[in-house]
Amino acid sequence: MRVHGADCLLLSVGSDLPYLTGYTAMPLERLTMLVVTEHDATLVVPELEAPRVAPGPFEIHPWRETEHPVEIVTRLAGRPTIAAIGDQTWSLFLVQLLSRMPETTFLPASTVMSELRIHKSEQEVANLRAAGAAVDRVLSRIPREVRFSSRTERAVSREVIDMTLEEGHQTAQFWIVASGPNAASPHHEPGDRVIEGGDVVIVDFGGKLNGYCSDVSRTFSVGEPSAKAVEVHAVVAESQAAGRAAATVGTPCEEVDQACRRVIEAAGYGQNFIHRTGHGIGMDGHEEPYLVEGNSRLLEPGMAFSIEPGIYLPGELGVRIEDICVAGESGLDVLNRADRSLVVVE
């Protein structure tokens, strides 16, 4: 906060607040807010759900449903100049801060939050490689359990889900499954769409355990894979290899990205290559630092991230590789073990 120049740190739904006092607030009308000033830290929190907040070092300050939450809030901070506050706090919130505040200048408390966030202790990567784990049982039962011809993405989908859950997830964040060309449009939601023979199905999906993300892609051919499918498949493999090679301590992070798009523009498909070669993860599952292009910052020990670069041939196919892995003085930590190729499934 002194770095900054900030008086003081509000904090409310989002990641940031059970990283530093353990408590999840629930995304209420109901306003729960640390403040952190340079003497105190105070959780203000409905009376209500006060009793799901074990102790920590701050006081813990229930506001009655009779009482103005913001109104407590305002008088915790003081007077500050600057106050670094949540970046998912609701506008609801922020509006009527910023009218009680009017000499208060804000910022995003990623500012303050994401230099503590951004490098993981042991025990972080210890709960990220134990979710990273889990996620590759899950890809090592696919090809047994789950038939995916003449089912639904939706139905394939739910086994997903469920089998998350079953290797030690307390919660499924999301999950993607694209077939035939649904698969070209990176982000896309299962639906109904039939699978059939001869489909690429990307399959894309993560949780949460012990508070940590999981995130892992893999790509499989329904039946035996077409010329295409192998030649595009065989691309993305060597470029995420090339960034998993790139990925060292010292190395910028847009150089990871680069390494992984020469590969893909040196094959000719570099216009299909859409998005960043990776994101940040650790209690949220996109954060800093971000693999990409013109982000000059070097990587350091402690950085997790996913590196997953990917082809998409808009009506035809799409094909993605991801891991998540931890930069290391003694090398990169590649989280997920699972098989990469291009499994054949039914």
Contents of the next structure:
2 protein chains.
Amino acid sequence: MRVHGADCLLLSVGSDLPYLTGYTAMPLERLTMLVVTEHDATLVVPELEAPRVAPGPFEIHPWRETEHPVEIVTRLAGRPTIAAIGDQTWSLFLVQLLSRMPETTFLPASTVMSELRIHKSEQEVANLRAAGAAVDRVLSRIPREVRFSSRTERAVSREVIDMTLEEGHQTAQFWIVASGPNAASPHHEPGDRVIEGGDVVIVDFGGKLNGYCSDVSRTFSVGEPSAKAVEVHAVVAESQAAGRAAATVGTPCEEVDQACRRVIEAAGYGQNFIHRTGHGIGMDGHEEPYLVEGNSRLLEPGMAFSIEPGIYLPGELGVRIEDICVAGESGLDVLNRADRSLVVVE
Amino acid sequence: MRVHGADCLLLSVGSDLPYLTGYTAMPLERLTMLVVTEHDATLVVPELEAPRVAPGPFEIHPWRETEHPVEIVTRLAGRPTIAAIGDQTWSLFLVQLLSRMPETTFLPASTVMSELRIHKSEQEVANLRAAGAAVDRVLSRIPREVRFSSRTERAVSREVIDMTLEEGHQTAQFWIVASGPNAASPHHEPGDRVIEGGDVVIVDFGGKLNGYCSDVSRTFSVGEPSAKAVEVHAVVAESQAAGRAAATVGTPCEEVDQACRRVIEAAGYGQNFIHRTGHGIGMDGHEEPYLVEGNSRLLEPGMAFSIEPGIYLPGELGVRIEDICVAGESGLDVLNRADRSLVVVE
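Could I have the structure of this protein in the form predicted together with a further copy of the same chain, to go alongside the form predicted alone above?
Below is the whole assembly, all chains and molecules, this chain first.
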């Protein structure tokens, strides 16, 4: 906070709060907010949720249904010159704070918090490794246990969710199953499309295990793949390997992106790689560092991120391969080890 | 917008956007925002998510990973005097808008939107009815299919989630299973506690079916209930019935709360009813109108809300009974019909 001149930190929903305190705010219209000043830390929490809070290095200030929590926060905050507010805090509350604290300049809390969170401790890496191993087990089960042909994307995604929970995750957080032409939509939501023989299917899923996120993508072929699918998959696999090779300590984030992009551009698919190469991961599924053009920050030991190039051909197919990796002095620690080839499923 | 003097509406995550357009923003660090001015409506969306957007009465403005979406929004917004911003929009984005639009006063979008959303159309009531009927089917299956005794809360909650999806919900959104002393925590998160004979268990769950929410609570007894459990349950049941009787068109919201509270206070448990009586429901699980002291708004036809009094005895037990109801000229339309008694389970 001192580095950024913030004299007050206000955290609500999102991972900054559990990162500091172990407590996760419920994403509801009843405000939960940790107010940190130079001298005090107070968790303002709805009275009915106070029994959920384990004691920690903060005071607990429950508020009753007839009280106004933003007034309580304003009182506790004092008259800060600069307040850092949690990135995911609802604007409903920031708007109310703005009118009560007209002299205060607000910064996103990530300005303060991301320098802490971007460097993973050994325990945090262990948590990410456990989450990565769990989704790898799901990936190894898919060809043996999941039938794709003649079933909807939604039905397949339900099985992926179930296996993710069976393999130890507390929650599944996303479950992309994008088949045939739908695979050209990187964030496709699994729907009623019935998967057919010859389809290429992107499976991209993850959740939380002990508070840390998994996120992995593999691309499957339902029956024998077309020559085009084989070709595109080989380009993406080469691109993803180039990204892993480039991600050494001291390399700018954008150079990892460039390393992946060069392979895809050389193969003539540059226009079809329509997203950045990767994102940091930890307690949040997406956090710093982002592997994207324009991010010149150097990779440091303990930074954890995805490497996930893809090629998307509208109306035709899509391919993506994604691993979570941790930068380290002794080389890249790749947390996902599941088969990266174009595995054939039924 | 005109009523509230807003010359710009900015909607991101949350239900206001799908209410108006059918499109739901992904809750990620990549900004999705509908910008509505007097003349135009434009959906600013990450390029990789643009294939998800069905055509609607708005322009689509995809942004690439190397562009700055807040600058695009600022350009489209012009120089509004008053901008209404979606309640759940991440503060990360509002902070950036504040520095680019220093002359603009921001209001919560609910100021503009809730008057639309508080009155449910026939189709919306039909959607809420279908969601309510689905969770009623789950409740009727619980005594027949779910074993509580010697199992963890988490295991029971997993079964409730599965049944909610089996009965037609697209998503389960919460699944409170609070047993024994844990039931005294209204928002208890199901955990490792092993349920025992003699426990009272609150089951409070819901999700979304066709975009509309369910939310229902019943309290079960594992084996024969204690005299105390029977007594407390009877008080809550009488309170909940009093709330349903009071919720006529033209009644202030706070009077429904008072009707429930009077019964509980008369029985000597006033200090143990630690939350409001209810909340509105629709595309959001909690929305206006809130049945809480201080809300003098009168109930109108088509308003949908929960009635859910509870009694919480710390270290001992808790009881809650909840139905979703719709106010109407011909009487209260109670969407949940599942047995409200203290049903005995194994």
